[in-house]
Structures are given as structure tokens and as C-alpha cells.
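One chain is shown next in C-alpha cells, namely the form predicted on its own.
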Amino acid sequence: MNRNIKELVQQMTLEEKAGMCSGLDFWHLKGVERLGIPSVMVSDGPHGLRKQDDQADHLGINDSIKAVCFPPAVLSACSFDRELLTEMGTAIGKEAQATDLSVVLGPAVNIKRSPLCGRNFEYYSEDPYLAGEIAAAFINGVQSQHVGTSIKHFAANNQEYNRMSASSEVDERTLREIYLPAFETAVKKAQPYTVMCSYNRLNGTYASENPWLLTDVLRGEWGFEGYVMSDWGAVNDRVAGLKAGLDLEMPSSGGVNDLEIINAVKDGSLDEAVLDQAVERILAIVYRYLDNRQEESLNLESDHELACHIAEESIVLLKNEDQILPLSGQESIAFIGGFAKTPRFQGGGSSHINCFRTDSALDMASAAGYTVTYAQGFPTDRDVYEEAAAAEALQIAASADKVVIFAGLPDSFESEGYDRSHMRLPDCQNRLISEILQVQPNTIVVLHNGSPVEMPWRNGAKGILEAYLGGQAIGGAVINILYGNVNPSGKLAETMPVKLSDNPAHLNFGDGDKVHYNEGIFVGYRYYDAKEMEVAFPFGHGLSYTTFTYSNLRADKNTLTDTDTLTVSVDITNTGDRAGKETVQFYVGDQTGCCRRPEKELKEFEKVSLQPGETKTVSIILDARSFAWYNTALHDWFIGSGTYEILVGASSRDIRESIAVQMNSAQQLPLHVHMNTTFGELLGHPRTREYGLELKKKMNAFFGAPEGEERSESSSEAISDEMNDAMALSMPLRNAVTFGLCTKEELAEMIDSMNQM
């Protein structure tokens, strides 16, 4: 339906317009009855609906309607499967239509800077490319049903401690390369109906009143078309926020902030046109939903099956020594650990879903006809070593052919609202796992956790299955993986460090007023690779019950320019005896030496399904951005000329094939020459290279023997050629006068000539 939104806004009073810019209550937007504008509802969340009836709250104290809990982002990202995330989004969009929800508050794409962040289970990855691609797929699925999404939390919201006031101190390059790209990709590829700004300050300015963030970057550079809403209670100064680009405040302020807007318009400190624009943005999205309302029914059972399928595609087989998995129905199997009976499958806080059904591994094993013995061993809700329960578990473990221990983090260990203080499992679990390994070497550990945990028993366990928080159908998915009904194909969307102190943010995480992101762009695998550090399991890692070989890597050109695209292809063969899926990961490494960059960065991925013996060619396209880094002098992306390596592998540390290409870029870094510019800087820039060579030649002559003469032996020992070269490269231009290479006037003329080139 064609509507004249501007005309509708012109009919509204100042009070009505100000009212449209805040919530009616906790979950509803205001309507204007006299103009026929109805109130619409928004609701969490990113992995299933949390629509609350009657009294509402933000953190889930009051019950919401029965719904399906799909695998949270921590697991679904491990699918590395865009189509699967689109399917998940479509299902959630249909559920939203069935329950009359105009906007689903998700996905959450904040980068996993530290494994301690209490909300990591809602976030996709440590890698911005993966997070952005998965988010865009999910958004496209939800919005295919004419239901909006609200990508969050914009931006640099990477801890829970003091999240409503702490300032994330992040340099521009790090923002552009790590913390903003997931939002940028989602906006450009999926155009979410809304963006939710974060609580925190960014370099001192609240995200809710940051014009650079909400207007210059989001709308001006990326072309965002929807409205910006606040996180619940994230508004600091309502009028400043409106001017910056914050259209909607959530929840209701009880009229307090509406009055501030009204008074600001009346006293002239706020241009009413700014208010009109915000209302137009809100109404455009409201009517996009209302004009496309469709009849949908809740299909909870079929959505439960989809949730199971997503979990199966995402669970990561971390270790499978001696092919201990898959299990056989003829083996004597013992399940140990309370999570086998009562799985932990979602996190606490605003995304907590009231599930209509929950499957446990124990129940699903029985339903499938598998005979297992069970011992609790340890509780799921506290860290207490119970002697009797442990003794029973050890007895059962010793007599079984194989043992599966269901371990994980209690609800109290991680949640929205606070961060973890350590990266350990409960001590009682680590102790019992170690004791079981002493009596039963054929042990598999299944993990239920929202973020990485230290695994002191990692080398002793023959099998490790990372189920993360897998949604309400996780029990059936785990059983199908354990018994080989489904071949695991998940890949880690984050690095699992050996210990907490290995994390690059370890000394700069969790501060209160200002949080300094001193690790810069070296987040996750970018850091561990640069440090050549041992990790428990690398980014992109995940095993299968079959094997894959990579061959015949090639590119459509060996030399390219910064306006070209590069098509890269590789052949993947299933060399095992069962069907399986492999996620082929394409990384780019900058060999130009133009600036300090990570060893390699993920730039594309593709999940491919193969029958035994089958070969498929995977082809991807790398564009200019795939080779670029953000230059703060240019305030733009820059591609240096030189060699780039294309690396293809099964994980960030399992590179199977690589090729090199030559980039001939037309871009040049700016160079303003001054008295303290070094000879080396002149040599490194094509515009000034000849000047640098001439000065270096004069400098070498100054410190060496006159031209045509050899230096004495003692002179050569005192000033080597290497020392001479090094001194010349780091010598500031002012010293050209000091050492008599030129006069002050000649140097000034030279500098002026170089700056005019």
C-alpha cells in the first residue's frame, strides 16, 4: 500500500510526534488513535521469540509465551552456513507474524573480544567477516516474512560490567577492521529494519548520542534506511540523542523524555525537522509491517525439528582420537553428568525463552533404542563434589566400554548482566573427569557452555564434542552426532585458548570507566597466530567422520589491480567412506610490508556437501575490500601494491593450499614531507624515492670512505655497511643540514618540491 508518511507526520501535533519517539510501555510503540496509527509490538530475540503477556520486564523474570528456542548464536555461527541461518530466520519471522510481533530484537553481532563476556552466547564470532555474513543471512530470513530485525548492540559493546556507562576506548582502525564490519555487512547485504544502539560510550560519547556513529557512518557511509532504537534504558540525553540520529527510545520514559523533546522544539534548541525525520523513519517501518500482515500459525513441532537440524549442522567435533566416535549401539555406554538429563541449552537474561519442549540426551538415546547406563556424577547448578555421586559414576565408568561425560557451565556462571571471573568449568566437574580418565581411557566429553572453557583434561579425553548452548532440541542433535546418524560438520567460530591469560584482552578487559582496547586489530586468531601461540583448538577447527583432501587451487589471474575482482577455485574430495560436509575457508595474507597486519584474515567461506569419493570445485570471488586495511590518515580503506597470499584450509591453522598474486594498486599513501621525515620514509614512497636515494648515497659517503677509496679495517669494524644503511633509513631530514649534505635553504626547497609533486 502506498502511504504518504510525510503527510501523516504533518497532521500530528508536536506532542504526538514527541510521543512516537519513545515506547508506550516495555514492548510496545505508541500509536495515534485519531490518525489511525496503531501500536505495534517488538520482542526478543535473536534465537527465538520471548513475547511476554501481561506484565513485562526486560530480563525474563515474568514468563513469556511458549515458543521454540533455536540454537543461540554461539552455536549457530559454527554451522558456517548462510542458507541454514536464512532458514532459521524465516522460521522465526513466521512465528513473529503468527504472534503479531513487528520487530525481532536481534541478531547480536558484537565481537567476542574476551571469553569472559557474559553475553558471548548471543554473539556470533571473534571474526567480523563471519559474524557479518551469518547476520545478513539471518536478517534476510526474518525480513522475508515482512517482520523487522534490530541488529545490535551498536557498537563496541564487548563486556557486561558497567555496560551502561563504561567507555570503549578504540582507535579508528580497530573499529573499522574489527568492531564495525559485521554491522556494515549486515546493513549493506540485508538492510535490517532497525539498528539498536548500545549502552556504552564509544571514546567518551554515549552510543545513543554519537552522531559520527549513528548518522555519519551508519546512514551516510553505509546507507542504512530504517530507524535507530535504543537498548532498553540506554538513553543519556534524549535531545542530544535525537540530534545524533537516535529515533526511538525504549522502553517508555513515562513522558519525561518526551517533554524534553517538546521543550527543546519550543525553545529553538531542536529543529522540529529533526523530530519529523525521526517520526517518518519509525512510521515507515511500522507500516512496512502492518501493510504486509499475513496469517500464520505457530508450527512449534516442525520448528523444533528445524532447531534440531541446525544444532546437528553446528555442533563441533573437537577431538576424535582413535576414532572413538561414532558410538555403536552394540557397545556398553555410560552417560555421566547432570547435563545428560537436564541439558543447559540457552543463556540467561533478555533472550531467555519459555520453551514448549526440551529434549535431553538421555531421553533421546532411550527413544532411539540405545541402551545406556546413567549416573549424575555432579550437579548442573552448583560446584559441589558429592562423594557418593562421584563414586557411583566411577563404578559405572569402569565397567562400560565407553563413557560420555556431559559437562558444562551452570546458569549462574554466565549470563547477561555480568561477566565471568574465570574460564574454568566447576572444580567438581574437572575433578571427576580426571578421575574417570584414570579408570576409563575410552572417554568422550560433551560440553554445554556459552563460551570457551579451559580443559585441563584435554589430552586425556579421546573425544570432545562442543555442543555449546544448542537450543531446546540439543539432546536429539547430540545423540545423532554421537551415534553417527549425522556426520558432524560444525567449525569453531572462535579460538579456544589453552588458558585465560593467553587471551589478547586479558590485561584490558572488565575495567569500569574506560576500557582500553590496547590489543587493537589483533583479536582472536589474528593475535594467536601473530604470537605463534599454542591454542587448545583454533578458529575454524572441526572434525568429521570422513576425510577431505584439497587440491588444484587456482586463481583466474596472477596479477590484478585495486579495481579488479579475483576468482579463486579449489577442488575438494571426500576421501572417506561416508557422506559429509566440509567448510572451506579462504584467508588472505598481506605480504607487501605496507603496514603491520595479521598473518592472515578470513575473507570467504563455503560449506560443501560430498558423497564418498565425490569431488566438487568450490569457487569464490575476492573483491578489493578482501585485500584492504583501514588507513587513518586517509580515513578510508587502502590497498598496497605487492604480493598477497591466498590460503585455503580446514581451519585457521590447517592450511591445505596457498597461492600468491601480485597487486598493482593505483592507491598511494599520503606523505607530507617535513624536517623530521626520515630518509626511509622517502625511500618507501614512489613519489619521493629518488630524493631518498640521493640523500642515502650522500649519507653513506659521509660515514664511509670517500668515493673510490676503501675504508680502513678499524673503520669498517666501527661502522659496518649494515649500520650505515640502518642509520640512513632512520635519519630525519633535518640532519641532512647537520651533516653537511645540503644547506638549510636547499633542504627547504627540496621539501617544498616533494610536497608539490
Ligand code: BGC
Given for the second form:
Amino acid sequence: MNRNIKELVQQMTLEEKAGMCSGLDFWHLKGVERLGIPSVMVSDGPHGLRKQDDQADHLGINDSIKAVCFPPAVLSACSFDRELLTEMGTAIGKEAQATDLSVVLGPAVNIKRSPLCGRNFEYYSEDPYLAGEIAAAFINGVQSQHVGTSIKHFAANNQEYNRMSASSEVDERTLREIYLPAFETAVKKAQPYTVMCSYNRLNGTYASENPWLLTDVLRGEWGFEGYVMSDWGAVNDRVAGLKAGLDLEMPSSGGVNDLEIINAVKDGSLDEAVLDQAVERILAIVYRYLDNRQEESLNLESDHELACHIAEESIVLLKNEDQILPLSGQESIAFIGGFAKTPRFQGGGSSHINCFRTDSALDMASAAGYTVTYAQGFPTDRDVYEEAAAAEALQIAASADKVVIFAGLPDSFESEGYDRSHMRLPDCQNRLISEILQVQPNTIVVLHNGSPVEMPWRNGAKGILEAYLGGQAIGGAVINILYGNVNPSGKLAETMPVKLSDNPAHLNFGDGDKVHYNEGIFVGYRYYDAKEMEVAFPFGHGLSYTTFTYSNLRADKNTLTDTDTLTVSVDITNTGDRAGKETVQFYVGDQTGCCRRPEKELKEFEKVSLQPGETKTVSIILDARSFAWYNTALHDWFIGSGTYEILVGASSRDIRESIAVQMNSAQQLPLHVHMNTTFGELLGHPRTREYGLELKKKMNAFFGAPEGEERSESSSEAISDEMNDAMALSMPLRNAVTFGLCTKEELAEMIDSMNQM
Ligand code: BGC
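For the form predicted together with this ligand instead of the form predicted on its own, what are the coordinates?
Following is the full complex, with the preceding chain placed first.
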């Protein structure tokens, strides 16, 4: 339908317009009855619906409708499967149509800076490329049903501590390379109907009133067309927010902030056109939903099946020594740990779903006809070692052929609203796992956690399966993986460090009113690689019951320019005896020496399904951005000339093949030459290189022996050739005069001509 939104807005009174820019209550936008504008509803999100009926109270003390809890982001990202995420989004979009929701509040794409963030289970990855691709796929799915998404929390909201006031202090390059790209990709590839700004301040300014973030970058650079809403209660100064680009305040402010808008228009401090524009943006999205209403009914059972399938495609087999998995179905198996009976599959807070059904591993094993014995071993809700329960577990463990321990974090250990204080499982669980390993070497640990845990028993357990928080159908998915009905194919979307103190944000996380992102761009594997640090399990890692070989990595050109794309292909063969899927990961390493960059960064991935013995060629395209870094002098992306390595692997630490390509970039860094520019800086820039060479030669001679003479032994000892070189490189131009390499006038002329080049 072709609506004239502008005209509609012109018919609204100032009060109606101000009212349209904040919620009616917790979940509804206001309508304007007089003009036939209906009130629409939004709801969490992200991995299923948390639609509250009357008495809505935000934190979910009142139940929401029965719905399906799909795997939270922490698990679904491990699928590395865009199509699957689109399928999940489509199902959630249909549920939203069926229950009349105009916008689903998600996906949440904040980068996992530290394993301690209480909301990591809602976030996709430590890697911005992966997070952006997965988010775009999810958004495209939801919005294919004409239901909006609200990508959140924009931006640099990477902890829960003081989340409503703390300032994330992030330098420009780090923001552009790590914390913004997931939003950027999603906006450019999927155009979410809405963006939710975060609670925190960014370099001192509240995200909800940051014009650079909400307007210059989001709309100006990325082309965002929808409306920006606040996180619930994130508004600090409503009028400043509106001017900065915050269209909708959620939830209702009880009219307080609407009045501020009205007064500001009346006293002339707010241009009414700014208000009109916000209302137009909101109404355009409201009607995009209303004009495309679909007849849908809830298909909870089939969505449950889909939730199970997504979990199966995402669970990560971390370790499988002696091929302890899959279980054959013939051995005597003991399940230990209360999570076998009551899995922990979602986190606390705004994303918490009132599930219509939950599957436990124990029930699903018995439904599938597998016989297992069971002992609880430890409580799932607290950290208490219970002697009797532990003794029973040890006894059944000793007499079984194999033991599967279902370990994990209690609800109270991680949630929205607060961060974890450590990275450990409850001590009672670690203790019992170690004791079981003493009596039963054939032990597999299944983990239910929203973020990495230290695994002190990592070397002893033969099998480790990371089920994360996997949604309401996780029990069945775990059983299908354990017994080999499904071949695992998930890969870690984050690094699992050996211990918390290895994490790059360790000394700068939480705490205080300013959080300094001092580790810069070295987040996750970018840091662990640079430090050559041992990790428990690396980014991208995940095993299969079959094996894959990689061969014949090739590119369509050896030399390219900064406007070319590069097609890279590799052949993948399933060399085992089972069908399986492999996620082929493509990383790029900058060897131009232009600046400090991570050893390698993920730039593409493709999941491929192979029958035993089958070979497929995986081809991907790398574009200019795959090679670029963000230069703060240019305030733009920059591609340096030189060699880049293209690496392909099964994980960030399992690189199978690499090739080098030569980049001839037309881009040059700006260089303003002045009296204190060093000879080395001149040498490093193609424009001034010749001048640099000449000056360096003269300076070397100055420190060396006079023309035609040998240097004495003691002089060579005092100033070695290496020192001579180093000193020449760091010499400021002003010293060319004082050391007699040229006159002051000659130097001024030289500087002028270099700046004019
Ligand atoms: C959360 C958002 C959520 C909103 C509505 C906030 O506290 O940060 O992620 O969408 O509440 O429940």
C-alpha cells in the first residue's frame, strides 16, 4: 500500500507527535485513534518470543505467553550457517505474525570481550565478521515475514556492571574494527527495521544521545533507514536524544519526557522538523508491519523440531580422544549430573522464554530406546558438595562402560544484569568430575553454560561436548550427537582460554565508571594468537565423527588492486566413513608491515556437507574490506600495498593451507612533512621515499668514517652499523641542518616540495 506518511504526520498535533516518540506502556507504541493510527506491540527477543500479556512488567515476573526457546546466540552462532539462522529468523517472524508483534527485540550482536559478561549467552561471537554475518542472516529471516527486528545494543555494551551509566572508552580504530562492524554488516546486508541503542556511554556520551553514532555513522555512512529505539530506560536527556537521532523512547516515560519535547519545540530549542522526521520514521515501520499482516498460526511443535535441528547443527565437539564418541547404544552408560534431567538451556533476564515444552537428555535417551543409569551427583542450582549424592554417582560411574557427566553453570552464576566474578564451574562439580575420572577413564563431559568455563579436568576427560545454552530442545539434540545419529559440525564462535587471567580484558573489565578498552583491537583470538598463548580450545574449533582434508588452495589472481575482488577456492574431501559437515574458514594475514595488525582475521566461512569419500570445491570471494584496516588519520578504511596471506583452516589454530597474494593499492596514507618528521617516516612513504634514502645515506656517512677511510676498531664498537642505521631512521629533519647535511633554506625548500607532491 502506498501511504503518505508525511501527510499523516502533518495532521498530527504537537502533543500527538511527541507522544508517538515514546511507548504507551512497556511493550506498545502509542496509536492515535483520531487519525486511525493503531498501537502496535514490540517484544523480546532474541531467540524466541517473550510476549507478555496484560500486567506487563518488563523483567518477566509476570509470565509471558507459551512459546519456543530456540538456541540462544551463544550456540546458534556455532553453526556458522547463514541459511540455518535465516530459517530460525523466519520461524520467529511467523510466530510474531501469529501473535501480532511488530518488532522482535534482537538480535544482540555485542562482541564477547570477556568471558565474564553476564549476557554473553545472548551474543554471537568475539569475532565481528562472524557476528555480523549471522545477525544479517537472522534479520533477513524475521523480516521476510514483514516483522521488524531491533539489532542491539548499539554500541560497545560489553558488560553488565553499571550498564546504565558506565562509559566504554574505546579508541576509534578499535570501534571501527571490532565493536561496530557487526552492526554495520547487518545494516548493509539486512536493513533491520529498527536499531536499539545501548544503555552505556561511549567515550563519555550516552549512546542514546550520541549524534555521531546514531546519525553520522548509522544513517550517514551505513544507510540505515528504519527507526532507532532506546533500550528500556536508556534515555538520559530526551531532547538531546531526539536531536542525536533517537526516534523512539521505550518504555513509556509516563509523559515526563514527552513534555520535555513539547516544551523544547515551544521554546524554540528543538526544531519541530526534527520531531516530524522521527515520527515519520516510526510510522513508516509501524505501517510496514500493519500493511503486510499475514494470517499465521503458532506451530509450536514444528518450531520445537527446528530448535532441535539448530542445536544439533551447532553443538561443538571439543574433544574426542580414542573416539570415545559416538556411543554405540550397546555399552552400559551412566548419566551423571542434574542437568541430564533438567537441562540449563537459556539465560536469565529479558530474553527468558516461557517454554511450552522442554526436552531433557535423560527423557530423550529413554524415548529413543537407549538404556542409561542416572545419578544426580551434584545440585544444579548451587555449589554444595553432597557426600551421599557424590558417592552414588561414583558408584554407578565405576560400574558403567562409559560415563556422561552433564555439568554446567547454575542460573545464578550468569544472567543479564550482572557479570560473573570468575570463570569456574561450581567447585562441587569440578571436584566430582575429577573423582569420577579416577574411577572411570571413559568419561565424557557435556557442558551447559552461557560462556566459557575453566576446565581443570580437560586433560583427563576423553570427550567434551559444548552444548552451551541450547534452547528448549537441547536434550534431544545432545542425545542425537552422543549416539551419532547426528554428526557434530559446530565450531566455536569464541576462544576458550585456559584461565580467566589469560583474557586480554582481564585487567580492564567491569569496575568503575569508565571501562578502558586498553587491549584495543586485540580481542579474542586476535590477542591469543599475537601472544602465542596456549588456549583450552581455539576460536573456530570443533570436531566431527569423520575427517576432512583440505587441498589445492588457489586464488583467481596472484596480484590485485584495492578495487578488485579475489576469488579463493579450496577442495575439501570427506576422508572418513560417515557423512559430515565442515566449516571451512578463510583468514587473511597482513604482511605489508604497514601497522600493527592481528596475525590473521576471519574474512569468510562456508559450511559444506560431504558424503564419505566425496570432494567439493568451496569458493568464496574476498572484497576490498577483507584486506583493509581502519586508519585514524584518514578516518577511513585503508588497504596497504604489499603481501597478504590467505589462510584456510578447520579452526583459527588448525590452518591447513595458505597462499600469498600481492596487493597493489592505489591508496596512500596522508603524510604532512614538517621539521620533526623522521627520516624513517619519509622512507616509509612511497611519496617521500627517495628523499628519505638520500638523507639516510648522508646521515650514515656523518656517523661513519670520512670518505675513503676505514673506521677504527673502537669507533666501530662505539657506533655499530646497526646503531648508525637506527639513529638515522629516527632522526628528525631539523637535525639535517644541525648536522650539516643541508642548510636551513635547503631543508625548508625540501619540505615544501615534499608536501606539494
Ligand atoms: C534489555 C534489552 C531488552 C529490553 C526489553 C533491556 O533491559 O537490555 O535487551 O530488549 O530490556 O526487555
